[in-house]
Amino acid sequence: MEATLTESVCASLRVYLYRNATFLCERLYADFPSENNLHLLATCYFRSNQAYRAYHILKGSKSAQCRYLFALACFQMDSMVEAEAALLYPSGAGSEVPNGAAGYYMLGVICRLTDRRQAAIGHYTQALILDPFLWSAYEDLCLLGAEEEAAGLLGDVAVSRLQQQQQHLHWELRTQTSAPAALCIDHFDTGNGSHSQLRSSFSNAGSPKHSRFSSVILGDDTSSCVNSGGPGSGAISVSGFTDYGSNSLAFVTPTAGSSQVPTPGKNMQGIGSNLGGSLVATTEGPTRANIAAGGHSQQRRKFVDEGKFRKSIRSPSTRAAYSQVSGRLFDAVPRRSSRLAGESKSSALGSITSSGSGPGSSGAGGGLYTLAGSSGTTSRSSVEEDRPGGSVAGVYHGSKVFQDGALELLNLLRILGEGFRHLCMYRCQEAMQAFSKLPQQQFATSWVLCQVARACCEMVDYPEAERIFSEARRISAHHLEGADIFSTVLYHMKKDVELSYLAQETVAMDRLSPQAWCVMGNCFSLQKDHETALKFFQRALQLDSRFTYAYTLCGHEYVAMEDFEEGLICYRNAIRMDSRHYNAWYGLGTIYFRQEKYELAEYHFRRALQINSRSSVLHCYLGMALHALKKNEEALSLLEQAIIADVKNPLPKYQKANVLMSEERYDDALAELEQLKEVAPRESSVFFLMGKIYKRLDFPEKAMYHFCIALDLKPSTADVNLIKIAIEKLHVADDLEEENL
């Protein structure tokens, strides 16, 4: 009954009937309380969004997969300490991180959220070494600002590692001698062993590097030839490959002449696509491994191994070896299948093996190839051809295609990674160039477009950013990740109609998305209704308490309401979440500037500038802070830098004129302002400042002329008052005049 129940549970999970799966799994666990079934039950709970249940039942379990799922459940429940302990159990030397790359990634996330930056970088790097396709780890590395580590990881090093892996695998296959079937049967016999092995293979599916890590797992559970050790050692890979080689050999054989079963292929597909870098994949891996009789898992493993196997067959020189091996394989087949057929436990296994191997392989091929993208269909077809004849050539072709697929994926990820890395370091021009190297269909996806638009936004090119964001939203209106930045762009451009439209759309799309509420808040903030805007930003924070930008926006609102204490708290929270969020540093600087604590303001602006060294606005503000501290030469140089950084930015020129005026270099100031007049002919503040300068220079008629123009340009009422006051006091000396600012 166990096999049937396991099969039913997995089938339900596959079609997302989680309640059904949970119920059946509870029956399964009641009758056969083994660790694998426990893991399956926890998976059911986890999938049904009941992480706390998974947490409670997995407490204390020791197997790698259970530990990993337990860590995920702890993470969901915000219990970082337990999650970390679970991942690093047994603590100290000899601790093995379950699921290799995924486990290291989880550790990295935990370290990042508990503010241990170096440890996090180490873990992420390790994860990427094990699996170069783990994009999330790369993303987090860039967000942490670990540029050097990130730069190397998707580059040629990864390619060479990929090739190394194949060499190893090839070598191992050559040295394969006897009883590959026995080995694999061996693995199958031990329930745990097979499961873990299968799981590990599944989680590793698609990347040869995983074999190294999986060998570690193997060492954990099986007593066979694999020795455990650090993931990085090549020696392990040899032994690991041994197992894989043997198993793959054994598994490859049933491929020949078996009938099609669609589902395994689908499974593989799912796994393959999941392996694109999401954590969920690894949990699904084990689940699928737990499928009754492990038949599916067998197939998957087969596919994985097949993939690796194929990769190893890349070079023509291995063809001979392959034919040797294949001969042996065909020998092994009857032994294995009969033995399997005889196994009571693996009855279903056998059936699935025999029936599913064909489609399994295609599915695996397809699954693996989904990673590679375009080469998927070709490889699938090639594998299918392979099956009937059992010809080596077809498989060989398939492995080569897989190898190309991996390389192609790596190239794609490398371009994306480069662009993302440049963007995180705020080198926006390079980022845009990097992204423009993408093929058209990849470029026209909402994620890429949002990144490009973000780059434009950072360069203060708001019209372009708006255009690209609109394009992204046209392509996929359901992608809400970039909506908050889009709303900021519209806020800067003061486009309230578009902004309220965006707000309505995003909230209608997903009421529980924090970005949607940020958009709504920005909309109200533009209408100067700061209290309501604050309320919406706090709602966004309720939905996601780690949303850095929402904290910063709250801070902006508090500042607009002149509640500086709360503003400081909000900005500090934002920095606590992400210390590279330069907007929050800038916000702190503005608060201290307003409170006239100019040294603090200078410090915070400098920190912001360290993070984003190309922002003209930041340079300008630092210049203003320095001017307030009376360090005028430094201020002027910074303002010069600001002008160079963004020629279209009028503010630093204006501030420069201000500084020059305070230094009584009136002519220089006037020259600056004349330039400014060309750029922004309708800006009343320019004329106002010119008027003031003329007054100082004792040209009251010119001053009056400029004040009148300033008035004509219709500034806001408060400023009208200022201008009128200035006009009235035109004939009063400056010293007696009190600036009522």
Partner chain sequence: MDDEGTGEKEDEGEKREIGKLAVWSVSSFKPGNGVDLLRDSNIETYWQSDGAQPHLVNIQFQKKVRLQQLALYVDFKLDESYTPNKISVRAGNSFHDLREIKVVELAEPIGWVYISLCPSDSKEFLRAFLVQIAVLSNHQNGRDTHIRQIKIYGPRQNTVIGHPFQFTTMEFSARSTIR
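Based on the form predicted in complex with the partner chain presented above, generate the structure block for the form predicted alone.
This part shows the chain on its own.
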């Protein structure tokens, strides 16, 4: 009954019937309380969004798989200390992190969220050494600003490690040519077994605790349903991480003493389900529960003498059951010889036996399943002739194909990683050049297009960013990642109709997405309804308390309403979530600048500039703060850098003219303003500043002319008052008072 219940639970998990799986698994654990069944029950709870139930039943469990799932449950419950303790138990230099790369990745996430940057970088690096295809770890590493560590992990070192692994595999397979007339299951190509073994051995290459070439073995029943989308390390490795875009791992690294079968992400059935399910059909062999017991105690291969094996399948029922199993194994590849097909009816080509119940056993339940020839005429050589993948050369060929595919994937990730790394360091032009190296089918995906659009947004090229974001949405309309940035682009372009349509579309698509409510908030902010916009941004934070950008948008709304104290709180919360979020540092600087706390403004603008050193806006505002502190020489240098960074940005040219005027370099200031007038012909502040300069040069007619033009351009109410005061005092000789717009 245990095997039947277990298979039923796994079947329900595979088709997402979590309520049914939970009910059946509770029956299973009531009758057969074991560590594996406990893990399966906790998985049912976890998949049903009941992390607290998984937490309570797994508390105190010592096995690696239970500790990993317990850590996921703790993470969802925001209990970071317990999650980290579970992953690091038992503490010590020789302790193993469960699930290898996935475990180290989770430790990195915990350290990042608890503001331990160096520890997080170390864990992410270790995860990528074990699994170079773990993109989520690379992404977080770049977001932390660890450029040096990230640059080498997808480079020549990873390629060299992959090539060394291929050579080692070739040598290992050559040593198998002198084996007896039997084909061990861990070298038998079932379509994904050799690939999963190769992945496992490559993933463990960086860990001294793992064998460089470990045998693929049949794990317990849990691993069977794990690899087919059910519970376990591979399928739920990052399912609890709601902060990272639901990126899932393609494979995991097995820990020492674990019987989990690592399988490629696309082949979720794996050896455990392809073979394990068929094994239940045998009448004299052990049940799948017995297999689990044997798989934990002895992880080594056993060869079955073919003479003894023939005795073990004399009963008709066993022979019939075995025929069904062997048919599943071999029918996937068409036979080239009708003679072999005829012989398969009279004598089986191979069998799956257990040393726990048949001859050749070394202990009850302690054996692993092997595929052996059943007669002299149908020996291993016949199987090799029949199935190209069945021979050592065939397995090597399949492994070689996988290695070539791995190199291709590594090259693809290297280009993506280069572009994403440049973007995280705000080298936007280099990021766009890197992404342009991608094949067309990869470049024309929503994720890549959103990254390119984000780079355009950082370069303040809003029209191009809008075009690329629109193309990304055309390709994948349901893709909400980047919708908040897209709404900001539309906000700056003052496209209220497009922004309103985007807001309605995103909210209708997913009302529980924080991005959707940020879009809605930007829509109302553009209409100057700051209180309603603030409510929507706060709604986004209710849905995801770690959504950094929503904190910054809240701060902007508070500043617009001149509630500076609340604005400071919001910006500080954003920095607490992500210390590299330069927008929040900039927001703090603007508040202090408006409060005339110029020293504090300078500090926060410098912090923002350290993160994004190519921002024209940040250079300009830091120059303004230095000018207010009478550091005009350094201010001019920064304003020059701001102009070079973005020649289309009129603000640094205006501020440079303002500094030059304060230095009484009137001719230079007028030259700057004449150039600026060509770029921004309808900017009233430019003409107002020119009028002030002409007044100081004692040209009242020219000053009056420019003041009138400034009034005709319909400035804001505050600016109108300043211009009128300047006109009234036009003939006052000692009116050298500086007035800021």
